[in-house]
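Next comes just one chain, in structure tokens: the form predicted on its own.
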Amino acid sequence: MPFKLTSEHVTLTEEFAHRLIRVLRMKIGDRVILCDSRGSEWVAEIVGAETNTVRLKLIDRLFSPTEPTVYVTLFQGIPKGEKMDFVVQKATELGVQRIVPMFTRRTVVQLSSDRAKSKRERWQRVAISATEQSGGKIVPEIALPLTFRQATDEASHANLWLLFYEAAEKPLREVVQSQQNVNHVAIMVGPEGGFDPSEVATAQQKGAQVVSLGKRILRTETASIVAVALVLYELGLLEL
């Protein structure tokens, strides 16, 4: 849940009240498993309840978070329909610590500021749901989204940022195990249509490794599932 467990008393209110108290039944003296952006993990008591607000007390920690070994962002080309929804669960599932949409030059969808506030606290809805089924401990962080040029700058703040483009020659794996001391990997990929070649120039000037996941053509969606799995088990963090 998007929230700190730093005191001895938390409050929930809106969405999680409501699915704590209308939608699981719990009432006053149930007792639930919380869990913050961080990765603390808490068994904690209902002691009040409201309308659209609930009070709990921590009760027992049951896992305190160390920093994770290898920081991963996934930046990703914004899709078309739901699409998007589908990487933040799946990415999430697999671990990664933040997600940045970003907008491409072949990026078909359009978002006002309000829109695009309305898509991101949706996204985060998602992976925090997707936390929760699959027994993650730590949320990651969906961003609000980027231009190309602004994702690229903050990639490139990563000591590994690979960048997957269909015409690439560099095959991922002789790439990644070149690499040593790394922790923080940034991945990118394109949306429909994948990355403008003046795009990849462009992530090339500025350090990023542009990197092939072979001859097949996958969708937008596929692709970002495929690569973050392959990076991760490429440096030993997949956990499955």
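Positions refer to the first chain, counted from 1. Values in this document were obtained by computation on a predicted structure and should not be read as measured data. Just so we're on the same page, rigid core means the largest C-alpha set that superposes within 1.5 Å between forms. Compared with the form predicted together with S-adenosyl-L-homocysteine:
Fitting the two forms on the rigid core leaves the C-alpha of Arg173 displaced by under 2 angstroms between the two forms. Once both forms are overlaid on the rigid core, the distance between the two CA positions of Ala186 between the two forms is under 2 angstroms. Relative to the superposed core, Ala208 shifts its CA atom by less than 2 Å between the two forms.
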Given for the second form:
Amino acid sequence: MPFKLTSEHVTLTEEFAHRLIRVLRMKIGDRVILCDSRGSEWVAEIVGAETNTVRLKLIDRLFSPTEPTVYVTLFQGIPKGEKMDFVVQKATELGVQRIVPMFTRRTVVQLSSDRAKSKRERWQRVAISATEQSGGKIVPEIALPLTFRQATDEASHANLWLLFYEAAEKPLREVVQSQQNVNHVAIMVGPEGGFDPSEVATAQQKGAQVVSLGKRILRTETASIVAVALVLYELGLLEL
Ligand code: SAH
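Switching from the form predicted on its own: structure of the form predicted together with S-adenosyl-L-homocysteine?
Full complex below, order starting with the chain above.
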């Protein structure tokens, strides 16, 4: 389960708290293994349990990764229907750490804030079961949907920000291979209708590299999975 390390204690909220207490029926004094966002594993003991929060004390560190891991965030223009479930499931199986649903100019779906919250919870549950199913250690965090502007603000902190655009002139490989010391990648894919050219220009001004997946136009959900898989592959993250 993902957690933020503050001191020797960590606090899990919402889905993770629910999962420990309600689903796995764990109690104060029980021990679990936590993985942090860099893949380190810790033995932790439950020291406090409420409905929405569980406090744990870190007891022992089990594993420390020798290779630095790359933190990958997928920014997905929200597609219609159940397609987002599919994207969350597949991107999780592949090993992204964070998924940010975003509203773009051509996003058709509209969500009230309550609905956005419940969608996020549903996508988070999809991510939890996809992580378990694929033997992954880190459950990606699903963000509340952001506007395109908010998403670009966040993506600009990554040291490799790739915006996938069917009219791009640069191939993905060339861009990824020319980057050194990549430790935080942002991948952006548009909704069914694609990105508006003004969005592409804005992102480019803020530091995005605009890249192509070839001459064919892929459906948004295909594009995301292919983009994630190829970026991970180019960075050598799909090797044993
Ligand atoms: N605007 C287009 C297609 C959008 S495809 C149209 O309606 O004809 C949906 C998303 O998938 C795009 O925003 C882009 O992020 C990604 N995508 C699809 N094919 C791509 C390609 N060949 N290269 C890069 N990105 C692609």
